[in-house]
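Just the one chain here, laid out as structure tokens, in the form predicted on its own.
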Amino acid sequence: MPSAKKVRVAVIGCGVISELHLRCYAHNPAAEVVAVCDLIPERARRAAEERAPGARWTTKAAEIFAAPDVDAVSICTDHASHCRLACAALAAGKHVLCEKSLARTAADLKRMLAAAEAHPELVAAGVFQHRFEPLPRALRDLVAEGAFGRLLAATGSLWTLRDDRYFEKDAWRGTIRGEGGSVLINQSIHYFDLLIWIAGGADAARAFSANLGHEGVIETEDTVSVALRMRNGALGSFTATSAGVRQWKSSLSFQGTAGGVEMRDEKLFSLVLADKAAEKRVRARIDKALAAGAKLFPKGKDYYGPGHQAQIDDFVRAVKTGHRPYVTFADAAESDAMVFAAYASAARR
């Protein structure tokens, strides 16, 4: 049953995606953050003073999970730490919205996903806000309805920029022990679960890694790329890397027996199908998608997109009426365990 209260919200880590997370539920009525915690004091009262006034700040996370006032909790920190955070925060009676990636190894997952598990009651939403933007829904949509004939081939690419100083900063970035790898599960995973989703799921992934523009600085991969198989029997490849000189430039394209399509930097670069008439209806629903993703409410950095406001819209709405969120964290695993199986076969190599 729905309720008039609001839904009390509490950030934990008050890094750079807190920022986003801290704006978004300013901008939903429904909800009021009423804490904010990071391991750094300063950082804390930074983030409570300038995105949270009236809002109390603290270093321990375990102070949130005990307060009676908070409803759910926002994880914004490293990756080695969510699973601790949210199976903790699922265990003190907390709703959970966390960030990507969802767990730092297959083990963290399975263990994160058990937790949700235990609490039916409770909303666990991972976050994959690119799904609520109008463009991969519609592609989705158009793959799942066979706009494109049989799928027989899904493709992906980022070229993007970390340079040393980004690596650097946090001691936690690059390394097995604080991130779990690097360009993989972090700067491209959201176009890898985007063509994942998008091509309705995949069950089975093979790949080479590479460190090849941070040696000696980074433990973990700058490059990357894996071939999928995915459910519905189409073939994918993804390819990653950090260490070019291109900010950022992403690509996805899916290619089916009766044609195909391209987008590069979230804009239609080429669509072809062998009937023009469906064309030209598939180019006027792409149209749509791309005019409506424009009205948006405003994003973060470029990368970020559009969709937090949509993700955490919908989580303070699951929140407050007991539905099912979007993105559960059954549903951000599907692309999270396709990333440890990257890995471990990246490591047999």
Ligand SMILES: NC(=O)c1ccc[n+]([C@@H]2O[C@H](COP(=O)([O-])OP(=O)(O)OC[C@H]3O[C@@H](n4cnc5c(N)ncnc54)[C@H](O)[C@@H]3O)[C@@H](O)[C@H]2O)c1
Contents of the next structure:
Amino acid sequence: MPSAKKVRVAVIGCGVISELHLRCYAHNPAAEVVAVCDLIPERARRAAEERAPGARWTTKAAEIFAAPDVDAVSICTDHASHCRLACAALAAGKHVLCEKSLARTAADLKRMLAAAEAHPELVAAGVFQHRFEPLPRALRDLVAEGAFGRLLAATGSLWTLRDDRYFEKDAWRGTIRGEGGSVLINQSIHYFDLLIWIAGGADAARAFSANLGHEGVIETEDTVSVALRMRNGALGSFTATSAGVRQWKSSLSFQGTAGGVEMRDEKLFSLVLADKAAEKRVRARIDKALAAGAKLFPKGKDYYGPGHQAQIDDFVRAVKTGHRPYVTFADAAESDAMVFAAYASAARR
Ligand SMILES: NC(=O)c1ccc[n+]([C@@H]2O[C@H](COP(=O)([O-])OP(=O)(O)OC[C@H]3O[C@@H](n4cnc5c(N)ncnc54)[C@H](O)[C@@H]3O)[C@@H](O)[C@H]2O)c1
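Given the form predicted on its own, state the structure of the form predicted together with this ligand.
Next comes the full complex, and the chain you just saw is listed first.
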């Protein structure tokens, strides 16, 4: 599209995460929100009035897809509707940014990838905002360069609580049909994704899952433990629960033949290399990346992190320039595919 024109965006789904999308588009001078859409009229109206002044609102996504003044859509709906909305948007010639989890099932994921492939002229991007943050990016580069030697093991976890009220508030949460799972596909997917992404990709997953604290409230898992095989041969493990106490405690660690690194709550927690001179160089690299990142990233909303602005800026840039976005559907699908492999394995037990 001509570089002087603003990217005209519609946000579909006006619930919790849409507020952040609307705020990020408002901060991007190259984008303009022209419409918002929610099945619940009051939510759509309120989003337009309070967060996208000048934008029109509708309850029908089909109107958005048919509108000639919409270039791109942000899909901020429940997991089950992502596939239908993303495929319809691409078929209508709209660029798409779709929230995580890209899909609810492996079959939906396949359909979405096929739709993106059928429209190489359109941007199809998946939200994994933590991939934009400086520490995960630095660690991914360092692992790929062999700074920790040959990668041996990667471990991750998330401890949090989603109480019964959280699940009862919206009908899609905690259901197979609406969410596709629970703690793995929703709350902890960011850390599961970073674990796999920093390690260089995974090609197999086996899992156990359980509902230990929400019996009678949700039909999906609130606790999960996944074993992963990374593409480079390293082994991984990931455990998460949303039945703990009200907190948000994450950890990711990577161990190689030359040393290892650990992130806790998205910050560098430890770095140990056998070669102390190499450790100093790696620490300096990380410090430099963090210092550069501190300028780029104002503090984000709690545990969602500051990456949404960077991801939305990247999406708008990709639409304007025709360049590849940093996280394409295919990139995001790598971790989604491991989520579905883990669920399939847990179901076979
Ligand atoms: N990236 C992050 O950190 C992050 C954080 C929270 C949520 N999310 C993701 O964002 C998505 C939405 O989550 P939420 O917490 O905002 O959910 P929500 O339930 O608060 O909002 C979803 C909204 O979508 C609307 N909707 C559903 N189908 C629709 C359709 N066909 N057309 C128009 N509107 C429709 C619903 O009425 C609802 O208002 C999910 O995929 C979730 O996993 C991402």
